[in-house]
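Consider the single chain below, provided in structure tokens and representing the form predicted alone.
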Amino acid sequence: MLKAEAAARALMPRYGVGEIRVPALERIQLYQRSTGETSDVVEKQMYTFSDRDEAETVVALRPEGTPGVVRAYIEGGLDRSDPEQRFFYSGPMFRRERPQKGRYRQFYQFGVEVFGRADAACDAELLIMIDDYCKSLGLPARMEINSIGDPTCRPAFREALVKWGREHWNELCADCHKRIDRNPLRLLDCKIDAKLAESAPSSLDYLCPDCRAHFDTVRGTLDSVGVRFQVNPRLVRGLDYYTRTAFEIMAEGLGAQSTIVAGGRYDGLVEAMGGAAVPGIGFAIGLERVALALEAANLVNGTVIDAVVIAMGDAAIRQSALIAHRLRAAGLAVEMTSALRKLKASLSRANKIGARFAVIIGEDELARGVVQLRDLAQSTQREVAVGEVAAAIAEAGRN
């Protein structure tokens, strides 16, 4: 999991975002206003409890990132005097669920929020930002994006959905029976009646003409990169503050907890939750799951370690400690192994984390002034002076 965020913090700079940190614990309304009441989050999975000040304050812990984040920036006045922010957070959630692989009661969030924003190419940006998240890691993912329209043109399209759940009424699972009139989008982010979902009406059919524009930019900008995508016109987001591109990434391995970042624009929760009608756009990484994704990909590890020294008897430990100094020094990722180990299994420890180079030294190579080098990887090996041996792994990992 910490090379799932290691790897999310890395892209930040490079996109100009900036770290934000929230509390774990805030009133419940900020989640009623935000996620909604007649949310799954707000309804059933929320661990709540009144404060013992006078007011018994009810309290929450922090199921998500975005409302916190959003209650920040409006409070910091940033809404009226300098809207246009880009912000990252990382730390756990909180929801009260069936433990399961890839769904638990506390789970790790790393989170990107900007606001200030209306443009397609931000969207398309943020997009970008994620598959070059993805393909950092190395970890093959499919993304799916749509568009949910705005207030101008989202009203037919809930009304055709309510139309047609009331066609399906008697194959509507339970929870939809309630949402039909409450929040009708979520018909068709159900999982018991997915299948059915599938007859269900398409909200790219309802585009105005400005929403229809919009995506297709967001689309023209992702293919003018190589950003591959596929558009799902079922994937929703089920809260009216939520306008324009939903998307969600899919990684292979998972089982029904695939999904492993989700976002959206939400261009109306700015002004919901008493702000100024200030824009937004975001997405959550879920790094639990991505862990679960890189293992599943034999990723766990990839090129985290460069090298693994081995010192072969208690002679050769000094200098092989000198020799990890200074390799680390040259900003390589080293491990040393125990003395104490044959050289088969120093060799099977360092397959195993993933290290690309062996750096052996024995007595002889230590009378010498030489270690053995060799690239597991090509399973190739040659005699190197111990003075060399950050330049000879630098040139061969060029190759």
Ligand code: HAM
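Positions refer to the first chain, counted from 1. Think of the rigid core as the biggest set of C-alphas that the two forms share within 1.5 Å after superposition. Only a predicted model underlies this, so the values are computations on that prediction, with no experimental measurement involved. What changes on going to the form predicted together with this ligand:
After superposition on the rigid core, the Cα of Leu11 moves by less than 2 Å between the two forms. Taking the rigid core as fixed, one finds a CA shift for Arg356 of 2 Å or more between the two forms.
Core-superposed comparison between the two forms: the Cα of Ile20 travels less than 2 Å.
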The other form holds:
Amino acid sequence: MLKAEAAARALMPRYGVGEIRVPALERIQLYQRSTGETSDVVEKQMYTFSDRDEAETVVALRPEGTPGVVRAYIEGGLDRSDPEQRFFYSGPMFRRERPQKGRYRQFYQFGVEVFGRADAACDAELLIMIDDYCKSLGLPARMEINSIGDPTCRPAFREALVKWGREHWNELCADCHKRIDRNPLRLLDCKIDAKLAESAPSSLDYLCPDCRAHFDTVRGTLDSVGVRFQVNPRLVRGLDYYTRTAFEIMAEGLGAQSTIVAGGRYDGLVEAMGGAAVPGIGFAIGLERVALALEAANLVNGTVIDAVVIAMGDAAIRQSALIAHRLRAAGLAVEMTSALRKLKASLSRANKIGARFAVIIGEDELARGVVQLRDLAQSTQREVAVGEVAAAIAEAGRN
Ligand code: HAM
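Form predicted together with this ligand, following the form predicted alone:
Everything in the complex follows now, all chains and molecules, and the chain you saw is the first one.
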């Protein structure tokens, strides 16, 4: 789990996202107004209790991070003074669900929320960020995206779903019978028969020209940078605030709870919560699920190490310490070792911890101001001048 979080944190500076900390305890109304009265989370999964103040304010343990971030954003006046903001948060969430593998009552989310960006480039940038995250962990994952429209085109889609739901009433579950008028989009999540949804109307057939153009740009941008995804026209989200782009990322080996990341656009939420009309979009990573997926894919080996610097004999220790120091200063994760043991043992340790490179310095290299740079993934080795090791690693890492 620490690895799952560390990899997400490491990405944030590269995307210009700053940390925000929001309370774990909030008034219940916050979630009723944002997560939504018709969502399962608010209907049946929140941990709530009355405070001891005079008004007996009802408070809830946060079931998700987005509402608290939106509240903080509005209360800080940013929606009016400086609307374009990017935040990340990490911490425990609480939902009263039936526990099973990958589904817990207290679980950890790492979330990102971006405000003030209505353009499709922003949707694409977040999806590229998620793709980067999975790649940085070496985790194979499947990305599904959809557009669920906006207030212009959603009503017609809702209507079509209600009509379809009535036609298939006997095949739907009891939850869906309740949802049909309140939140018909959720009919697509019917638990009884996953195949049934295939005959349901597709949100993509109902998109207005603006929503369609937006979705096309998201798709085209992902294609241009080589991010693989599938369009799933039946993908809907369980929380009420979403508009336009919605997405889920699934990993192998998790059984029923395979969604490791989920999110989407929520353009009306800031305004609905009393702020200015500022668009928003975000996602949350389920950290336990990522940890389980890493375990299933045999990818748990502690920290990610870029290079192991190996001093062959005492004389090379100072030089190797200097090189390790420079590599760390260049942003690389480095372990240093002196080969009192045999080189072979040091290399097998480097392989075991998943290091990509070994930097080897013996007496001969020391005298000539060079190192042997071994690419452990490619099984190749070459001589590099001491001052050029960081650049050589960065260059090889890009290939
Ligand atoms: P969510 O789909 O409810 O979205 O949760 C996001 C992720 O949290 C899920 O995909 C899953 O990995 C993890 N998760 C949810 N419930 C549990 C649980 N009971 N046990 C373990 N993991 C769980 C949200 O929460 C939105 N706030 C995401 C978002 C941010 N949308 C826009 N901005």
